[in-house]
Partner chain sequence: MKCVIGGAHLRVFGRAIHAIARISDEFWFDPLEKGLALRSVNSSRSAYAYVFFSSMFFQHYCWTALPQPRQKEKQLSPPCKVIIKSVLPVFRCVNVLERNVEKCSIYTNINDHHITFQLLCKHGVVKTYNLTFQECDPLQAVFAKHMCPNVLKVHSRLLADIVIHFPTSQEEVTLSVTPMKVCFKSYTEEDTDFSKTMLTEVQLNPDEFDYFQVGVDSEVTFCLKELRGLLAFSEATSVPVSIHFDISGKPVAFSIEDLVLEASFILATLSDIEKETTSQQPPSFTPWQESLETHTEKAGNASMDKDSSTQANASKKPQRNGKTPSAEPAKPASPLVKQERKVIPGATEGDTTGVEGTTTAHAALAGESHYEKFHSLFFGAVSCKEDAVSHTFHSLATASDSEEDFGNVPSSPVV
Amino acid sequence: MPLSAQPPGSAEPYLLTASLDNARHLSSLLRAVHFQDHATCFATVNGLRVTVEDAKCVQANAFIQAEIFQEFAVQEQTVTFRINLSVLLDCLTIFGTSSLPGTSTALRMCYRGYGYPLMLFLEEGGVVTVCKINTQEPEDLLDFDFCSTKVVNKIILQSEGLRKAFAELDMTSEVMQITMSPDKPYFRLSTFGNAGSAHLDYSKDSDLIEAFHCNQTQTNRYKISLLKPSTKALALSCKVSIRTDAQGFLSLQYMIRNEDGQICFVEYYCCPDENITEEMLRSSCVSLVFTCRDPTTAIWICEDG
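Now supply the structure block for this chain alone, in the form predicted alone.
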């Protein structure tokens, strides 16, 4: 294959070289974190991490392990650069977003170092396209410091359960409230929209929950506008790990299996919202159960007034 050869004009060593037989594996993961134009890329011997932030309130990370690539070589401990993610995605899909049966776009990616462009060599059907994307100096990113020792509550859920929540809860709400508790309601998602309050409960014994480790009751609210970008990763994933720390910071880690059965991860961090008052969320009157597809889950609607 043409891309297996060293790219032309490579007298100087590249700090990063990576090859994929199918560029779609990379582009689908990058689309899952594409809610801002620019991203910061970190390459180590373990693989590639692509980080996107918005307003210092939400951060998304796509992790592509070195084993996913047919070739992955890094000449320094960490190679870091900032890039226009929209342009990168356009280049990765230059032959189209879907390929004919039995065909795929091969990719070789090279980066020489600070001040140099990221070079992409893409080949499909014997046609090779070379793209050079200007890189920028990386900016400082938030460190959510979400180590396991600081996690207060953790639930591993089949993604089907969270997709159901986003589909059935009222997305006209400004916030989503998440309750995690060792006691009832165990795991509750709530919204406060134009029609009233909606609550979706999961029992810790639900078939959708694979692991339940809750040490204390926590109720935190998060802006839905910050959570919505994560639905791109949710749509691709098979499992999601939901974690909170003592300050209420939220981690959503999505396990994504590509077409070849390989596992990658996309993680979202989100700050809790402290500016929503109880009066804005309060609704009274009776709760009505309107659906219960799984006997271990239920939804209520509380009408205002």
The other form holds:
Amino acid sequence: MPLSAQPPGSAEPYLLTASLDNARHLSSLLRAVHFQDHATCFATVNGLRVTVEDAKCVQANAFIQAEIFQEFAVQEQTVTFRINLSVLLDCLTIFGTSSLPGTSTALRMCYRGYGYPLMLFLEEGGVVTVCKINTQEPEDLLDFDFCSTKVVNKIILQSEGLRKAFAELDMTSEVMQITMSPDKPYFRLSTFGNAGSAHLDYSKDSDLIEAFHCNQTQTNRYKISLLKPSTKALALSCKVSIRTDAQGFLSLQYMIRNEDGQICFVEYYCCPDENITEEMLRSSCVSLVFTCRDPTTAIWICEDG
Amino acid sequence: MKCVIGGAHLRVFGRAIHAIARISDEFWFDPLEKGLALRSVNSSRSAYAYVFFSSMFFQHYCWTALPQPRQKEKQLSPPCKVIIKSVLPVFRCVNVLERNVEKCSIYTNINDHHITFQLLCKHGVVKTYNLTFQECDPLQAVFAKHMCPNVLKVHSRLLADIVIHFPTSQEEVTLSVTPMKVCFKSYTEEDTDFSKTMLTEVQLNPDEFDYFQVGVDSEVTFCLKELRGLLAFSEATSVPVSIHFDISGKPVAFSIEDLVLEASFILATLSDIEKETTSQQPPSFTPWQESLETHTEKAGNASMDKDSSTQANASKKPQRNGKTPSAEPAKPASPLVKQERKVIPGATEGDTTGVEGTTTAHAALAGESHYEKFHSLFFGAVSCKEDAVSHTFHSLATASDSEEDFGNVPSSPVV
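May I ask for the structure of the form predicted in complex with its partner chain now, the form predicted alone having been displayed?
Following is the full complex, with the preceding chain placed first.
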């Protein structure tokens, strides 16, 4: 049941208005990046991007294109605010999280601008809930600057192949090591835990691998605690693209199909772990370079990219 | 040692690992010339598991004695002690193992102190687990099954159907036999509030058993939890289970055997002790704990403390010469006698060659011989090497220090 565009009599237009017939299209994606309490939201004409960061090492982005919404309007080029993601999720799922077929929560989201709270109107079965969530000053975010020209190695996998692996990761290991190579072992995930090491090798001919573009042998280690939250996104997704650049930065892009068959993306970026031990030393030191860039665009790198 | 387990047998192997996991957190991985033996004993030495896979169980089995340049004789492949928790993830989801995994290869690298499990899975995926182990002395329980007067043989399906009626919280169960009937019933302490407990009793006719031999009426009480693992394992193999036992207090053995594998789970049983006989020993102790104390200084038994070891030593002295209080085989099982001590494995007098040795007599002996041999009730460990144990493994549970020279005793790892 669509709600009216603006409260009658208001003079100022909302900077952001969005309507969604099924709030789950938003809440499930947000859950996939919910590993910190706070998130920064960016709204442009293309859609909504929600970013969560941790320790200046890992960043997750959830993209919901404008086409997913029944209505999506922004009055400025970019509308940005920081918000408590836990609270936002609690509000979006205020009618419960069980997904019975046929019932869905309708959502209308309005944001008047800097200093104003985010307004949510949620309706299910004739019951309406109004939520006002305070917004905060947006913080500076990392820019991993991952564009196709900088990618050294890229593999696109069916998510089912990775799901069990990630769920069974040896959490006593501090790092997860990812090896991508044009030669054996092609693609290897390794952990080094209390009991010993574990390696998961995917052959490049495996039918789980949809695209295999590895130019150079790279072995990088990432803190497992930073990557573990990406398991949520992996669980929702049907395909995942794994890319590394020359410095060993990791990009994981998850293609998620929602209940209506529409496609959304979630990305995880991670810095390589700098605590290199004798046993694991392979690549040279990492240098971090940050550049500024338009934060709202998400590009799904196609197989032939 | 290198071996390969084919798809169908993976489920059996995985179930064996899970069954052993119910006994203890670590197990002995012992490659032998004829096959692979897995053994485990729990911390209170009241349960022992042994599974042997003959070389025919494997698609490929290669046990080579490693030639050592410095030694004239070839070095036997020594057993390795592995922590179960590290192996369980390899065989997680045993039921789906067959579907996803084509085969599993196991290699041991003695020099590196690693066991490698490599699973070849569907879709061209290979999982490799390199687990560390410790070298240790062999562990072997000595239990004369053929000397048991009572033998029952039954299909594992029937046993599983019996056991399912007991709630999972039920710790101990009593098996009582006469030549006319067999009864499994839940065991409760004397002071249990019967109005709040559920008691289960399953009675069976001798014809339900594939083999039924009752030489002496008896009632044996043992831990159910340890048995459940064996039942799951035997269901995977669909081999009937044999139960060998005697009177209460003596161990009960559940075993399965077929062409390619054999397994025995030997469990201690509660003994019926008269009240006065327990006064010679401190009530908080069992002979198990005492023998554990003297021989393997806190290994695996974190609940014991230093003070209790001196107490244990002192209390052993009265039993040095005589029979132990529990060594009265002619005594009829009396179900109503108050049972002070828990899970005491069967004890007979005298025979110290290891068939079924006395608990405390052994302990005393060992005390005197100053830990030259590792003894406990039914384990006659044969130590064949004097090498120091390598401490490569990080363990969460066991303490580390052992002051005496425990060269022949499995010592705890250094954390």
